[in-house]
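Single chain ahead, by itself, as structure tokens, in the form predicted on its own.
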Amino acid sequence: MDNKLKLDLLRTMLEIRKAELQLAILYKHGEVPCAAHLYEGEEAIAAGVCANLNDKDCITSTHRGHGHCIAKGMDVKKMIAEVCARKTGCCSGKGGTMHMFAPEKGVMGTIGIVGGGMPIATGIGLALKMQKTDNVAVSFFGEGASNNGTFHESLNLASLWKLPVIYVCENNGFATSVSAARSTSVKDISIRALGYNMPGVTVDGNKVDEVYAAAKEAVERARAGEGPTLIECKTYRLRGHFEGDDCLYRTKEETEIAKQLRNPETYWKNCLIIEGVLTEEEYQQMEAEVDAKIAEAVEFALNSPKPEGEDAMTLYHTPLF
């Protein structure tokens, strides 16, 4: 990675973190009219993977999708406006947090159904291959979704047809309130790739350099026509499953330790300072710029009108390819 990319990764992670913290405040003030599933603590995965993609590469996301949208280049103003159900949102306020689209940036949906994005990404991969492009599709999902039938069906077809799809499992330790140890038969989700004759790799999802490297190899492989890859990124969900979750299924000490030892922004910031790529003063300037950008996006959303009743009869459409 060159220095510009290293700094861009840090800025992307900061934008995701700052946006999520502001959305938590907006939720508490009643500006988010539906459940909010925040991505705090998992920013390195979205940043590291999407840094390898272009606008014509496609992703499918999950109910915890704000970070993927920002990392893929969605306008943060339109994203926050959509979460707040405003007419200026990316889907005119009709989709909300769990159904956001920006086809012009390759964001093919944050999908509220667990495991629902994998077959869509697989279908997109088939379309890209039939069109003879070198573009790829990426599906983000949690470890709980790897126990769904859609996971196994998607990986089987993608491997059989050598589709340009990268399956990214964000293993944050919990499927809602159930720990992976209680719900999943394997320690590492990546081992399941063996059953479908594709590469599988497990990386530290809190280290953006590890995520970036694994995604780079998988994307290059897919672009070359060599088929899919399964990447498992082990991370930790710093917030509850949703805003308002009492988190009684885990201890506060566990979460505090994770905040101190597994913070992806702190890790990468320290790496760049040690390398001489960044100074503390430059970091503070970057943070101030990101704060201003997110504050502007929040103001834009709150000053935007809400949809009217008659808007229910209008369609939102952008050509997919």
Given for the second form:
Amino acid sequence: MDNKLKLDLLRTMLEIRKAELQLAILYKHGEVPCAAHLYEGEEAIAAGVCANLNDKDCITSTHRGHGHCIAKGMDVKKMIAEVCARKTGCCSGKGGTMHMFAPEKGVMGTIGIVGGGMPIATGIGLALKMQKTDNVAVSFFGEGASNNGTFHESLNLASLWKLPVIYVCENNGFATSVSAARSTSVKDISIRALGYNMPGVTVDGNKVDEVYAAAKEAVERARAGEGPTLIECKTYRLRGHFEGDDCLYRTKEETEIAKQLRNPETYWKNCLIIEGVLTEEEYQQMEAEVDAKIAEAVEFALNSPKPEGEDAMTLYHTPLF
Amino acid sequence: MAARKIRFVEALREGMRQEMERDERVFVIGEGVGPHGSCFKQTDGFVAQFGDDRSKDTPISEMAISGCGVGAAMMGMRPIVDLMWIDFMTLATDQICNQAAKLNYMSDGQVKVPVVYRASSGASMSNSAQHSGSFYSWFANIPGLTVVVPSTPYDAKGLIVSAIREESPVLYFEHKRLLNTKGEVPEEEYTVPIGVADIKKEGTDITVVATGVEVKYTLDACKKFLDKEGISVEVVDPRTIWPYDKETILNSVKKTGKLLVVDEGFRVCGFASEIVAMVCEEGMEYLKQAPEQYNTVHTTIPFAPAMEDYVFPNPAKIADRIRKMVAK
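So the form predicted on its own is up there; where is the form predicted in complex with its partner chain?
Let us now look at the entire complex, which starts with that chain.
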């Protein structure tokens, strides 16, 4: 990893974190019409994986997808405008927080149905292979989705056909309100790869260098035609399942400890300072730049027009009724 | 020279084959579409002609296969996903109804999902409760999906070609009892437009809107009984369940003043109810009497032949319904 990449990873994580914190405020102010699912604490996964991808590589994401969109290069203004249901959003207000697209950047959809993205990513991988490209597809999903049939069907197919797909499981400990201990028969999701004859690895999802390295290997394998990989990133969902979640299924102490111990930006910032890649002053400057960028995006969103009711019909194919 | 007559399944296969020859983005994916050539030989010979990759056998993984269709279609391919039997599509409904149907809209048109989902449907030979479904109306209820139900070999070929060329998802249902019926089919490629009905028989006493195999059964009822009795039936085949051809249906009812809809799907919230509702809303002044529906009995489909015969429409029972309506 060169120094530029190291700093880019930190900047991407900060952008995601700051955007999510602003969206939490916008939600409280009534600017976000639906309770958003925020990604705070999981930034290292999106940043570490997407740093290995180019614009022609594709991702599918989840209901908790803002971070993936930013890391994959979606314009943060359009992302925040979409979450705020504005006409200038990435889907003109038709998709919303759970359904975001930027195909020119390879964001082929954040999918609101848990587990729904994996078969689609598998099909994208199939197309990329049939079209004889060396591009890859990445599917982000949680440990909850790894209990869905789509996970098992998709991994079997991708392995059978050696598709260029990387399945990235963000094991954040909770499937909506149900803890992994209450829902999942294995401790490490990665061992499920064994059942499908593909490599499976577990990394610390709060350490962007670990995520980056695992994804790099998987992406290289996929580009070389050697097939899929399952990467499990252990992390922790610092916020509730959605904004406003009372989180009765876990203790406040647990979340407070996680906040102290599992901050991917602090970890990586400290690594870079110890290595001499970054000074505290440079960090402050980076943070100020990111704050300014996100503030500009928020301003853009709030100054953007809201769609009119009849804008709902602009794509109606069969106006019989 | 007499026109060539071939079977429905051959016409469907020819339509897919010609599209695969014309456009290398088109491929078939599904359980048994490989060397076996599909359950009813719909893809017979495809592996030899196009190779394993374009007539791609899959595991029994309806969610993954149907999602592969979505993903590949978004990337510019033209997948035909063969889900074998309509009954198995219940396993694929998230990918069909939440993903394929909606991604174009959710993305505000940034992605397109030109995928075809095909399955055999309908009653046939004691296939019983879990292999006799006709629930295409479910899918017509989802904005973003087009649903076609051809009834003749000619329409089977023309509609599969149109379905493959559509820019949005199309569900194509081939009734098992139609697969071996013969009809005139041109050798060259042609399309049957989606959303356009066909008057399969002109008449003056009553309009029968029939779908799939019920088109054949209604025509059989005319040939066997009603023509001789002097009852003149107009048989309208919508061919497309959604979007359906309002104008042709309303014009026919305007002419005859009577409407019977015959559909193998169940009545409740089904296609027949939709047509009756539409005609009542938009063509009440044409109606001389209350429109009627004739559907499969609202029950789980039984196994024993006598019970199976009892629950499904057939030509004799359709003739009875028509006689009663015309006599009123």
